[in-house]
Structure formats: structure tokens, C-alpha cells
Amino acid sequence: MECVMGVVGRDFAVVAADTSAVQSILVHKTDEDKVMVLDSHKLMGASGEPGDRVQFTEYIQKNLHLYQFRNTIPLSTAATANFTRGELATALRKNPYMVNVILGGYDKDAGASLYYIDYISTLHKIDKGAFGYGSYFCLSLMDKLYHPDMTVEEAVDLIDKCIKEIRLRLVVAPQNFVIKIVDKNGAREYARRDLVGDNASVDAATTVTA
């Protein structure tokens, strides 16, 4: 039952995902974190089978790492995002990475954008999207509430109904997430928000049940 989801603000993207790792009808851990930093302005939130996400997200990651050692300067959001589509792509007629993708970044003279990749290398630069069970609260709660200047607390406003409406409606819905935002500044958590384990706030549970 994972979500991932973001949105395209003013000068920034924000992605979102549920922390939680579970196998049939066991939740191993609360504290998985599914949005990679994969560089100081690139955030990758993915959703899918556990080792195939955490095995492509860190070649992704390491990719983009080698590229600018022997380059010298970082990929772009937009290269990113073709690069990893062919890599999603080429193991897609070999052994398949059950992964879906939303990537967001920062680049200068472009801004902020995002980029949305599915397990069959499916590529759409998008302002607003979600993967996952959540996706079906998430996406019409965007096209609502979405507009394209948003600012970085309407956004995260944005996420905070999106997560409130999938703790309510979801029928097995994971209870904690994590917030991460890229813009000039760079590519960092932003917030948590935690309804089980030792960072649960009871703000947070006061909230869902209101």
C-alpha cells in the first residue's frame, strides 16, 4: 500500500512518500525513507517492489555521482529523468525493475520541475502526481487545490490533505511519511509526519482522528 506523491511549486518541487516497509501482512519497519537525494538538487521518490527500489534508486544515485566526477558538472533534472527512462527502458526487455518513479529537481536556468517514470519506462514532465493505492485520494484532491504558484506552505499544505485523506479512506493505509523539498537552495527533509514509532507526534494523531 505505498504512496509517492509531489507537486511543483513557485521555484521549488516537493515529494512525499509513506515510510513504511511490509511483506504480505507484516510491516517490518515505520522509518523506510523512499525519497532518494540523489544529488544536492534532485529528489527521487519511488514506489515498488522493496529490492528492486532500493537497488535501482542507489544505481540511479551513483550514476549521476560518476557522471559528474568525470564531467565535471551535474546532469540536469530533464537528462536525469531521460537517463534513468532509458535505464528503466533497456532492463525492461532483460529483467524488469518493478519501480515507479516521481522526480523532482532544481536547475538554474530552468527551475523547478518534475518527472513522472512508471516500471514500463512511461516518461511525463508533470506539475502534480502520485503513484500508489493513495494515488486514487491524491490526484483529485491536486486538481482541486493545485495551482502553478504555489507557495512552499500551500504546497506542503497540499500533501498534508493528501496524507489525511489517505490515513481516513485507504483501507490498509501506511501511517507515516516523509517531506523532502528541493529548490536553489538544495535538496533536504523538510518534514515527517509520523503517527506510530518513537517520532509520532500527538499532533499529528489529533489531527486524523478530528
The other form holds:
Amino acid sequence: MECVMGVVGRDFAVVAADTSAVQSILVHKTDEDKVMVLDSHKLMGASGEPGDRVQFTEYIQKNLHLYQFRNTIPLSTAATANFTRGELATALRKNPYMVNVILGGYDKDAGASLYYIDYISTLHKIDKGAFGYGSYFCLSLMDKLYHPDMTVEEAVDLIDKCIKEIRLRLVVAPQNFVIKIVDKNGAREYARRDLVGDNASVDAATTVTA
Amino acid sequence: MVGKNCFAIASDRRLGVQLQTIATDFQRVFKIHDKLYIGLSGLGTDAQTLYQRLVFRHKLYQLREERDMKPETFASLVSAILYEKRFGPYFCQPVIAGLGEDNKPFICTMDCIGAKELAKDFVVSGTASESLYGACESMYKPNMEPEELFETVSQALMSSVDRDCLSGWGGYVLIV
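Swap state to the form predicted together with the partner chain from the form predicted alone:
In what comes next, the whole complex appears, and the chain from above leads the way.
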């Protein structure tokens, strides 16, 4: 039921994910941040086995920091994607990580880029992508509405439409989402879209009377 | 497919997970050196891993021997690497195409554990392989020039993948 999605626009990349932490029929929390800020200009949205997800993303984050300490320059997004793929591939036939990753980053020379890395370490550079049951609804929506060089408003609007579709059409759909953006100014949280929980807007819970 | 002092290697462009299409620009044919190409059908991740291992081995070979690998040698290398994993294989069926001595074309295919199949005319692999066999068999002529070879390969590829739901979304044809 976890959904992660990403879109590339003009000199920025957006990575969004749901924020539910679910075990069987119980929702543990509705504000679990699944899009990790790897370093100043990289975002890693991950979905899958909860323990593996946190463990793996933290492992990648720490190794990225180590590289930067050792070499005084940060790793590029493409190199990070290939490193991540390598770690997943090495573990695959021994002790696999059940984690799907959407990696978004901004480099001065390459601009914004987005990488799709699934749990069996298939790596592909993409403009738009999604994981999870939500992808069945989002991918075709993105195919229709995406165009290259979108502005931030257009890209976030596309993500909002995807979120709306997931909320409407997916059974046991996650209600809350986080949207993060990475551009030349860095990686940061852009918005939360909360329907339930402490931060949900009052309007969301209001009933409409005729 | 083999032509007159040339060869063509082609693949479709779909990256999918069973029924869902993830991308329509996935690369499946890789260059080893100017006159040697390998196409890897099957599991995407194993195709990428296998390609990285083969490039590594070929670069080492180039450093030691100070020349490029012959296609026949490369095919034996791929076969050996695949058989090493006999009881935990790479889920890939390679298609190897290259120009050997005197630019004589060489093609071969293998199953996922390295059983080589040499051919003089064409080799195929992938989910649409049966379709491809039929299409290539009917369209193939010996000693085709590059332009005609390109047409033949393209038509064979397009008509075969159209009959397979897991293949398609474009084609990529390389003539050497």
C-alpha cells in the first residue's frame, strides 16, 4: 500500500511518498517520513519492508557522507544511483533488501535527474515514475499530464492529482503524503498533504450539508 | 542477423514488471568494443550486472593483450561466466554479434547457463523468441547489404514484438 513517486521538471526534481506506517490492520503512525534527504542535493524516496527501508537508506546516506569527508566533494546523483544499485545487487543473492527507491538529485553539470531502482536492483534513469499499488493509478496519469520542463507549480499540481487519485481509488489508501523537492538551492520538504492526524486541516474533516 | 560483411543487432525498448510498463527507453544492447556487441534479454538487473562484469573482464583483457577480444573468444568468456552460476544463474539470455578476422560476421546466442548456439544466419532470444524465429526465417536472405539488412531486421522485430504483450514499445537496431 506504500506509494512513492517522482517527477523531473525544469532544473528540479520532486519526490513524494505516503507517510503511513502500517502493520497488518493497524496504522502505527501517519507521519512517517519515507523520503530521506541523503545530502544537500539528493532525495531518496523508499518503500518496502520497514526495517530494510530505514536500514538501507541510512546506510546509503552515511556512505555518501563518508565519501564527502574522504574526498571533499560530494558524489554525483548518477554515481549515487549506481552505488545504491551496486549495494542492492551485492546483497541480492545473499540477504536481499526489500526496498524500492526513487532517487532524485540536482547536479550543477547534469541538472536535475531521477532514478528508478527497484528491490532487485534494476536501475533506470527516468523523467517520471512510481512504486507500489499507487503506481497503477499514477503512471498513466503522469503519462498524460507530464511534459518536459515543467515549472514547480505544474509538477506539484501533477503530484497532487496523483495523490487525489490514490486517495479516491485505492482500497485502504494512505491518507497523508509528503512532497519534497531538490533544485539548485538544495533538497528540502516542500509540502505535506494531510487528511488525517494532528496536522490535518479542519476542512478535511468537515461534512458537507446540502 | 548476418549480412554481407556486416551484422545487425536489435532489441525492443520496454522495461516492465509483468503487466506494468515502467519505461519505454530501456537499453538492452551493449557495446563491448567497436566491432562487438552483446544483447541481453531477460531479467533487467541481471542484464546490467552481467554487462558490468563483462566490460570489466574485457578491459582487463585489453590491458593484458593490448588488443580487442575476438567475438569467438568473448562468446566463450560469456559462456564460462554464466556456467559459473550454474546453480544460481543469471536470468539472462545473451545474443552476441561481432565482426571477426577480415570483418567476417559472427553471431551466437546462449541460454541462461551458457549453452552456446552458433548460427550462420540469425539468432534470437527473449519472450518473443518463437515469433522472432518465424519472422526471421521467412524474411532472411543471405548476403544482404547493410540498408537491406536494416529493413529486414526492423520488420522482423516489429512484427514479432507486436504479437507479444511483454515486448515492444519501440525498437533499437544497430548495424555494424
